[in-house]
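Just one chain follows, in the form predicted alone, and it is written as C-alpha cells.
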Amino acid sequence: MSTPDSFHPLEFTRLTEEEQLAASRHFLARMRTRRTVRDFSADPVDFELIENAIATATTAPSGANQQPWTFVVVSDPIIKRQIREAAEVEEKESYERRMSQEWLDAIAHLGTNWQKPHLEDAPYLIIVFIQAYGVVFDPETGEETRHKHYYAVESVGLAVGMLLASLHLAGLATLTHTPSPMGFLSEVLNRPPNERPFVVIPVGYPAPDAQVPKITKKSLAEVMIHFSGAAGESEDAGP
C-alpha cells in the first residue's frame, strides 16, 4: 500500500500548442525515415550511442515497475560469429521444413533467406531477454525467492520501440531479428534461467550500397479510429 512519502510532485513542462506541434511533427517526419536494414557498414559506431539508447528503453513503463528486461550487447567478434552460426542452423530449418508456403509467399516481397550476415557485419548486436520472473538472493542464507512478474512481454516491448527509436534518432540503422527458436541465445550468451530471449537487434551504420524493400505503412484511417462527440459517434482518420 502507498504512504505519503511514497509519492513526489511529478516534473512536467506544459509546451504552448505551437512547441506541440512543431515537436509532433518533427518526431513523425524523422520516424518515417526508419527502415529496417540488413546491410550493415563495419564502420564503428561510438559506445555512448548504444549506451543512451538502452537507457532511454529502461524509461519505458512496466507492469508494477519492475522493468522485466535485460539488455545483452555484443561486440565480440567471436560471439557475434557464435550467434550467427547457431541463428542460421535455426532458420534454416525454419525456411527449409518448418514455415508453410503461405508464411513464406508472405515474406517473399522482403527477399529475405535463413542467411544472416548481418549478425557478423553489423558493429554491435542488442540482445533483449524478458525476466519471466525475478529473483531476489538472500546474502546471508543465499536462498533464492522468486517473485511474479506482470505484463512482462508487454513491458519489454514497449521498451524495444523506444530502443529503435532512440537509436534511430541518433543516426543509426537497426534491424529486428528474431529466430525461432532462441533457446540457444541464452547458453551462448549465458543467461539464467529466468530470463528468456525476445529480439536480437543489429545495430551499425548501412553499407553504402544497402537496398531495402519498397513497401508502404498502412494509412492513418485504416489504423485509426476516433470517438468523438456526445453521442459516442466514430469516426475514420480521414482520406
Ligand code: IYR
The other form holds:
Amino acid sequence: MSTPDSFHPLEFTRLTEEEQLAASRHFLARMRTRRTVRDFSADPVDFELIENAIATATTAPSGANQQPWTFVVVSDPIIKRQIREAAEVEEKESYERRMSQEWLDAIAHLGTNWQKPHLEDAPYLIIVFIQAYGVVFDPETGEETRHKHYYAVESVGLAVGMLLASLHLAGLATLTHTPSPMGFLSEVLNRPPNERPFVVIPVGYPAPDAQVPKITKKSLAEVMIHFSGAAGESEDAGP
Ligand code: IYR
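Shown: the form predicted alone; wanted: the form predicted together with this ligand:
After this comes the whole thing, all chains and molecules, with the earlier chain placed first.
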C-alpha cells in the first residue's frame, strides 16, 4: 500500500517546444538508421557501452516494478563457441525439419540459415533471461518462496527495446537472435529454473563488408490511427 511517505515529487524539466521537436527529430533520425546486422567484426568494444546499455534497459517500466530480467554478458570465447555450437544444432534441425514452409517463406528475404558465425565473431553476446516468477531467499530459515511476476514478457520486451536503442546510439550493431528452442542457454550459462532465455543479442561493430537485406518499414499512415475529435478529420489514417 502506498502511504504519503512513500511518494516524493517528480523530477521533471519541461522542455521548450523547440527543444522537444529537436530532441524528438534527432532521436527518430538516429533510430531510422538502426539495422539488424549479421556480419560482425572482431574489433573490441568498450565494456562501459555494454554496462550503460544494460543500465538503460533497467530503466524500463515493468509490471509491479518487479524488473523480471537478468542480462548475461558473454565475451569468453570458449562460452561463445559453446553457445554457437548448441545454437547451430537446434537451428539446423529447425531449418531442415521443424519450421513450416510458410515460416521459411516468410523469412526467405532475410537470407538467414542455420549457420550462426556471429555468435562467435561478435565481441559480446548479451543473453536476456525473463524471470517467469520471483524467488525470495530467507537466509534465516534457508527457505525459498516464489512470487508471481506480472506482465513479465511485456516488461522484458520493453527493456530489450531500450537496450537496442542504447547500443545503436553508442554506434554499435546488434542482432536479435532467438534460436529455437533456447533451453541450452540455461544450461550453458547455469541459470536457475525461474529464468527462461528470452533473446540472444550479439553486439559489436559491423564487419566492413556487412550486407543487410533491402527492407522497408511501414509508413505512419499504415500503422497510426488518430481519433482527434476534430470536425472533418477521419479516424482512419487515409491515403
Ligand atoms: N531463429 C531462426 C529463424 C528466424 C526466425 C525469424 I521470425 C526471423 O525473423 C529470422 C530468423 C534464426 O535466427 O535464424
